[in-house]
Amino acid sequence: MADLRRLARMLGEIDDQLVSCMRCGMCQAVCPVFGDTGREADVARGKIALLSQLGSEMIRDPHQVKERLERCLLCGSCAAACPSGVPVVDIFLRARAILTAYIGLSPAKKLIFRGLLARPGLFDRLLSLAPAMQGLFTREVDAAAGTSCARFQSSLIGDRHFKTLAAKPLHELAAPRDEPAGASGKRVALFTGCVVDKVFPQVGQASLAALSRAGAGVYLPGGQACCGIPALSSGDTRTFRKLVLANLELYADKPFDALVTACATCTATIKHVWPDMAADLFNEGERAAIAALAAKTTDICAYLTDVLGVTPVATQDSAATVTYHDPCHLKKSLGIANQPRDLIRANKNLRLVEMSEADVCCGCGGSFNLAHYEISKHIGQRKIANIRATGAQIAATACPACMLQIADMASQSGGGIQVKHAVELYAQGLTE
């Protein structure tokens, strides 16, 4: 019953935020997937005339209404360019809990979710085992990447090129610690994020290293959860619940200045998805810790620059050339922009180019990526292309699920990119 009342007071809340789309269609000039499909379902228009009857379509055709609405990014590019301020990430994400809450996960997510990521010990112990067998399943097929392909034909990995697991996830290269105020005054604490940690382990510790040059005490608390954006998407605010939860337990009651984290989804999840889910799903006192800790919460470039005072340089005239793409999540969502770029100016080594729609979605998507990778290739080739005609040699972004996809894209399109986030670049300039 208790269920069943909560199910009725998101589609209440479903319905009142629904009212202020005006259909003006500018959520179409925005949208990656319209782009290259063409399609009104996939448009964020069409998805809201859908939701605007989801409780009869829901008895109707589940199934259908569910896969129509798996069919976006949750880049929130229509969500910026709405002029009525249409909240469409938070909508759709709510849309995604009711339709699962009502026809269930799938087998396959119900073991990825609540058997694995809803553990985050046994994630990362199963996980650790992983590094040691890869070879005899993937090859390297682009070294400048970083990429691999499978060995073998894979109706999952299909013709990717993508990142291994690092031969060491952060939480084994870097010690828990919990360091007093630095010479800046500053304590921080850092969220790692699953992806950072165990794929782009150098970007965590390239995060740890301009910290402390910065003069930032660091609390990195060890057992750290996923942010739970990936259970949300698919619809399952249980284990989201729990994942939430379980951070909260390591962060709420510390003293720290800010919760600082190198993934621009991990950011805007607990910047803003954390509030906007607390009411359906956390009682008072777990939604006054989630709102502290929300307040708190920046983007490490954003961190560096804007509060510690990381500053440009001058370039050297042996430049490397470097190009920046913007993610979704750290522009769209948060207002982040120019202090990634700062961060790589700080790097006398490097020569900043701007690239040709430097804020348009990449096309990765997180489970999109899974779902959809035909549309999502087709948008990261646009996206490569813009990369390429700078003559740059480092793609950098700041964002570890960019990083994959504009790898991959790099690797399939002719190989020879380096793909690195803004912090590890900065970090690089501070030993060279």
Second form
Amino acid sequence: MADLRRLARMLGEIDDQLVSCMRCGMCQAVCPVFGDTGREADVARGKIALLSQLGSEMIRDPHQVKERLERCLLCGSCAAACPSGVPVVDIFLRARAILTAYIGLSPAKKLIFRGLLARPGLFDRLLSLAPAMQGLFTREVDAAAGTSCARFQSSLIGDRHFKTLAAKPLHELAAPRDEPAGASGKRVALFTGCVVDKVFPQVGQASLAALSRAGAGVYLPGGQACCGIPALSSGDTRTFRKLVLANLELYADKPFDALVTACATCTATIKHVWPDMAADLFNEGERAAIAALAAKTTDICAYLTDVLGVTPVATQDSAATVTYHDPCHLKKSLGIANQPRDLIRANKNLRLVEMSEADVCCGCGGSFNLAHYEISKHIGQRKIANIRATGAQIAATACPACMLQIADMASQSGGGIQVKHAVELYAQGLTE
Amino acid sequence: MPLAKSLIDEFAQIAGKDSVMTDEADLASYSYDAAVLEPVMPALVVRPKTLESLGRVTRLCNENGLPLTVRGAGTNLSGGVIPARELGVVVLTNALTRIVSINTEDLYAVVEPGVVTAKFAAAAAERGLFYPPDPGSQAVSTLGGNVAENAGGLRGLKYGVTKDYVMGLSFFDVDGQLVKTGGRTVKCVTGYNLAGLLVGSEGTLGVFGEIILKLVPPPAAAKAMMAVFDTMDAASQAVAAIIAAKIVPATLEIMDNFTIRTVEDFSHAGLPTGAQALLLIEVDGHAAMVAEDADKVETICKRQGASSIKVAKDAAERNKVWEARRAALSALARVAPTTVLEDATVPRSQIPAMMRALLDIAAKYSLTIGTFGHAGDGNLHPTILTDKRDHAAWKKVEAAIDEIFYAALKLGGTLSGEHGIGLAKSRWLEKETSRGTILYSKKIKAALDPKSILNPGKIIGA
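Here we have the form predicted on its own; I need the corresponding form predicted in complex with its partner chain.
Following is the full complex, with the preceding chain placed first.
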């Protein structure tokens, strides 16, 4: 098995990280997937052990290890709770890249990532045709959450209540702009992110409105590429690299104070994953550009409250109640939890009530939801039960991926709950 | 050698098809626990969803001579849930998670073995009751595992350990027969005290079904404090003096200088990095008694030469004291790739001698050892920081572990306060006890488990 030895050598590159896991098993307390299945191979300790054992050739089937490795939300709950500080998400992304390089990318993923995602112009044009057609296949089921379901049996859609593509994406609704610094003296670059652009353009519009009200000039370039995390989490480093470079082209060396996004996953990816992967995939000049950009990257809610001075106001008696879900990539990856809440409290017509387990994962996990819908749904059902227990009419969060999942769960559990981004709720208050 | 397909099908018939795992990757993920030992692949993993099927799985293993290792959360630090080398079957309890009842009138609870310790303690607290045993892994550890290992924790000094809370249990023998021992009453002298035999038996004598646990009323008040000492001897004498003054703190923890410095580097909590020892103390009980005890402890620490003592004024300050202690293992674990957590225990009067022995051993083998632990009950956690991939270093670690055991035994102590004997320490057991003890134990084992299928190789060796 000379070939397995080659794989073992490749895994040797991450051995220093793998060995930092002391097998204490504390990750079992926080892993949403393990919480549903109770299987050791689903929790971080198990996955790290499998990688070590594949590296030492104690186990010999890399396909099984790859499959177990993909049963992960990449939510980072384990890393945030790890007593010995194992960089779990970093390890998993590298390991997925190594196993994909060894086994190869599936034909479907090759088509989606390399044929489509890596070509932002084509991706945008193709999806611009979709909104008009999706009504043929889907019907609206919950007006509050804005979800639809399949009109007829579809193996891809299953019983999901999903958000359809917006009639017009943000890049058609909001023209590219390159404004000078505003009254605040700040100039802010906005990174839209795919889900905000194509499903929740109103979140992008709210971000623009909020920045403008706070006196920040906005740099919004056209032709933005995906942040790369869907490709990287499938181990496709080639597409990831291409997307990062396309974004560097637009954002590196531009004079702005901060790069903000309304997507927790995009923020965490640019801020942490780009620099973490830089050593393996980028040359020195690119690494410097990535480091500079990462240092300036932050979440829209955090920037509005921490830098642009948005503060909570007194709540009116007639206020609607809203509860807030912490996106994993915001709270656990970036430590941002109070800022989105403050942003919601800055709207006098809203009263924030806390749900229990607000910082437990919603179960979306990007493509995890596509591959493991049953587990994703079980985790999401617990989330929506916690949301419903508060009696709030609005479920707020600060990541469009969480919004997709919560909208599906809200709709399937009887509907009637609006799902909003914190910045949308804040921007609503500006016009009310 | 793989198991016959027909036999795997029999397990699937009993436990359900989705509860039987045979894939290489799944088997490999049950080949280890939290001890630094070589992994061993089981031949099969079964996850019964009912106690009834747990009993039938046990019987089927015995009928076919398959060595069975019960596994809860796999946090064992002595290799207790590493399966047998040939045809090992790992039986998971983490689908058996029912808290059957919590009785607030008679102060007990009935639980299935897979209930997580911290979740159970929280459920008891919701009903106004207190389950004191708090092993370091309580956020994930299972009650079945706690009973099998007789797990301890920070509150051992005042509240005792797991065995002090087991009122009764039911367990399956190798034939799958249900055996009942103890009960729901404070007093119960019916038959052999089999519960006493089964607690701490590390899965070698039976497979637990329902466990009956004692609950107590929670203390009304608590006060925490941190005392700083310039010498380890002074700190140890303060521990002895507190006990001699007839005060029994709920928690009485010690940290050595290396641990203090490492925690401070990690958490910047403002710990005195020049101090040779810290005592972290909490007294609890009735509010008036707590105030009085706290005053006395403060006076005693000062008299024994504490360079400073800080009494927590509120919940936030109290939390800060315990954060320092909770950070100890985390901080130490980050220093080097491999963390070997030992639990040699000595009579508390011997703590200074044991601390000196640990320093000598660290110097002799040029190893990094940080020590913290439960000073009140003499249960220390010398933590060796190393890299198991470095063979030369690992040889030294093994020699050092041997010497740590020697030192503890010489001081009248024990091999293990709370982590168990498992695979890691079985060859040492005769040194602490006697040849007769091993033979007697082996006779019991042979009588109850003639084919030696119940977690073979643990405690008394093969």
